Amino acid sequence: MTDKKEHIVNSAVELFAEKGFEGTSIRELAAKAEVNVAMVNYYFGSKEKLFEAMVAQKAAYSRGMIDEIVKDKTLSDIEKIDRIIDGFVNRLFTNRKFHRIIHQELMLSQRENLQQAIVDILYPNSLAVKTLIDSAIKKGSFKKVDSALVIATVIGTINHVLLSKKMCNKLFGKEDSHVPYEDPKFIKRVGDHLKEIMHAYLLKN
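Form predicted together with the DNA: structure of the chain on its own:
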């Protein structure tokens, strides 16, 4: 991919995350990427196709991680859960702007086919986690829990924390200028919380 195309995509992530799809104008986007307004259509064909191209490119980060962890025979089931939690926390915090876009898009009923594409990308992750837990339950290493909802708790917790800087700072007693999402201590704290919850919830005492 050429430099300019990539530059446009990166600017798009920023703006779409801040203002949403309809709230972002091509003029604004071109200004941020320092290219001509016509370039966006030249490269991507339309605003919507740029959006799709951005999703296709940036979504790559989410693939594969979970599978590798699940397959790893040196890890116990609960260790796998811990690794998966760390994996999600790191990826969602790192790619939080893109993740915000995905989040918005899933909520809206516009652009149905894009929604389908997103579901197709995210679903395998959820399924892999569910399968892992189900098999651990069968083996007797985990308690009988609602395996399909575990992933909702993990990702939901992270999402909720990523939702609003303002809310986050207020809850954790930081001043407004603090950026919790780049604070390693805070990131660790979220991971630890999830791991403790899951240990308590999944492991037989």
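Switch over from the form predicted together with the DNA to the form predicted on its own, please.
Chain alone follows, minus partners and molecules.
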């Protein structure tokens, strides 16, 4: 990705996160990146393609993290799962506004082409984790489990916590002004909870 193209993508992340897909125009995206509309169209062709490029950028970062963990021969299979969980929690909490928009697009059927593109971009990351779990099952270090639902359990838990700050604070007995996603104790609590579940579910007694 060229520096100018990457700059437009980086500038657009905050705008999409703030105003959503529908509420953001190409003109606003260009202004945010301090370029003209023609340059945005030249690099991406449409708002949908720019959104796809942003998702791809985020997914590539996460994939790099997953690949590095999977290849680390000093870690056991469960330690790799622990590291991946910590990475997911920290990454999704840090990019929570943008993640919510991706989640919203996946739930809508208004833009099926964009929805399919998002799935195609994100799926390889889930597949890499599934492959790790399946390999550990085959080696005998994990119990025979439904590896696809293991991933759904981890991401689903994080998604539920991210769904609403108000709901999250209500559930955990915090004031409305509290920002749980920036609270180190809460971040650790979520990560530790998920790791405890995975240890109990994956490891043989």
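Just so it is clear, the structure is predicted and the values come from calculations on it, not from any experiment. Residue numbers count along the first chain shown, from 1. Under this definition, the rigid core comprises the largest set of C-alpha atoms superposing within 1.5 Å between the forms.
Comparing the rigid parts between the two forms, the hinge point among V179, P184, Q116, R63 is R63; every other option is more than 12 positions away from any hinge. A two-part rigid-body description fits the chain between the two forms; in it the smaller part is rotated by 26 degrees against the larger.
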